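The form predicted alone is given below as one chain in structure tokens.
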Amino acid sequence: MSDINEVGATAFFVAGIREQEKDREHALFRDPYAEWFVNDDIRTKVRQVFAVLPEGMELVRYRSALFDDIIRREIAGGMRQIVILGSGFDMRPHVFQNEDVRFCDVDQAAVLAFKSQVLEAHGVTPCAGIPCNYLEVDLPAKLAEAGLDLDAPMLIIWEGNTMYLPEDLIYGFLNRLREGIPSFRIAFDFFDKSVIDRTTGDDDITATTDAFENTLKVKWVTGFDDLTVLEERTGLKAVESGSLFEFGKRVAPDVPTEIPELHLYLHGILANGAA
């Protein structure tokens, strides 16, 4: 396996997770493909990470089967294009693989050409994918390039990326996304501001995220009160929103309760045109 620091630590990060899920007792999601990507080196940086606060991993848990669950919903709606941007090892286009559904990764092109290998190396074709970074590049005429039709819907997942970016790159981004594709919807999480700036005034919540950051070598730098700055930045329409919290609150039947950055941990769809 390739060495954590050459692909990106949070894409095996993630994987390191979602491969343990399989073991719970109320799995929330399936990932059989997860453990291609994992060794003890990954598990020990799992430890730990949450050696911390423990129940911290409970927020990834609830952020893929949220994403999931988004995914499940926009195909049942009629949604037959998915991008999947920083995709890392994210395997939904094989989880929820329908040859009526075109998915394409979009990721840096270390991230693609690892994950191919892996799993061509276990016989599975990889989807489409787009090597770039995706605040650098014109990305809807990629993936028209791509053979994305920009005139259909389109949803974009955007899993895990928002705190780790600068805002203005943000507002930067989604205004090119707005002018470039007509119709799309994308489904992002974010943390309160206050996870960013260490004032939530709760000492577990700041040793969680300097231990985050410390063991993976990472730095959130973004967070958001709410969508209003993005519909304002972006002329983009904020379609939903919600915590993790009351997401696990109806999925996840052993969700804890005394876990405080749940209620700061959030999701958002933001929309242009029908999407």
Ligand SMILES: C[S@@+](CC[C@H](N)C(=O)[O-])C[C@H]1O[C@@H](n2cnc3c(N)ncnc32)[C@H](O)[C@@H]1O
Given for the second form:
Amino acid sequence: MSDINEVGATAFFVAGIREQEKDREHALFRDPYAEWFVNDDIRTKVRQVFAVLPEGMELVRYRSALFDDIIRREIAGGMRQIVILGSGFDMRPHVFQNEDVRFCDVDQAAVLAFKSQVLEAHGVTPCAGIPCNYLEVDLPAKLAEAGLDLDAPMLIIWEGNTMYLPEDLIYGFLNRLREGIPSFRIAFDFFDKSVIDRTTGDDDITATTDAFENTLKVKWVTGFDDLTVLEERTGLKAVESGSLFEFGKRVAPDVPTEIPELHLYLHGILANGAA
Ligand SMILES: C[S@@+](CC[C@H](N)C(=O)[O-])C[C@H]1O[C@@H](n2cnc3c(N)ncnc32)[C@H](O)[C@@H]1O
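Right, and the form predicted in complex with the named molecule of this protein, after the form predicted alone?
Shown next: the complete complex, the earlier chain at its head.
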């Protein structure tokens, strides 16, 4: 665990949110593995970060449920290869347990090593994984080496990552994916630029952003107003977008009272080729 850097350590924080779902009256998703990655220090951090704006944690719940929903839909539509990019302690390959679908984690070596160690201690075999900094390697080549078929459709789940990555590196990375994988969809979450720039005009959002960065010792550096610039800079096509709060309103019976700024946490799907 001591080898895991600050961005890697954010994976513990998300597991700390997911582990609480089992205690909810209206659970939106199942992740019985999350608690294996959480300790009291992480629980305290989760409480501290969301002390001012508990609705922020609701948005992360909706995010988990949304990505589950995307995976379910895609599998129902015939998708057979799913890459969990910046996977952290995502356990969907085990939660979904589908023999017909090939899953592959991608994350930093130290994160995947720790994940494997925890799973093996519980007698669970980790899913295939590619240890790397995905911004620095030829990811399509690595996926092919790991046995994925670059000529068949691929779904890439990119959850809780974009905000940590410099904008230009995101464009370069997505361009390399477009050049190397003929048919894929990449689903991701992102903040509106105003959250990153502290210009929402909402003191609670700014306080929560500051609390997250100070507690986790990381910076959120990139946000997008919408998907237009991503389409322009990558040649990918936007096929879906929306706010996590709107999704939450559809699926969660216990959704908090609406405040306009809750719409500043969004998701999108970009597609290449026929996927
Ligand atoms: C906030 S966590 C999200 C983890 C998981 N997707 C989830 O939602 O629970 C961010 C994860 O992305 C990984 N990550 C971020 N940038 C990365 C990069 N360039 N290469 C590999 N992994 C990266 C981090 O190591 C960390 O595990």
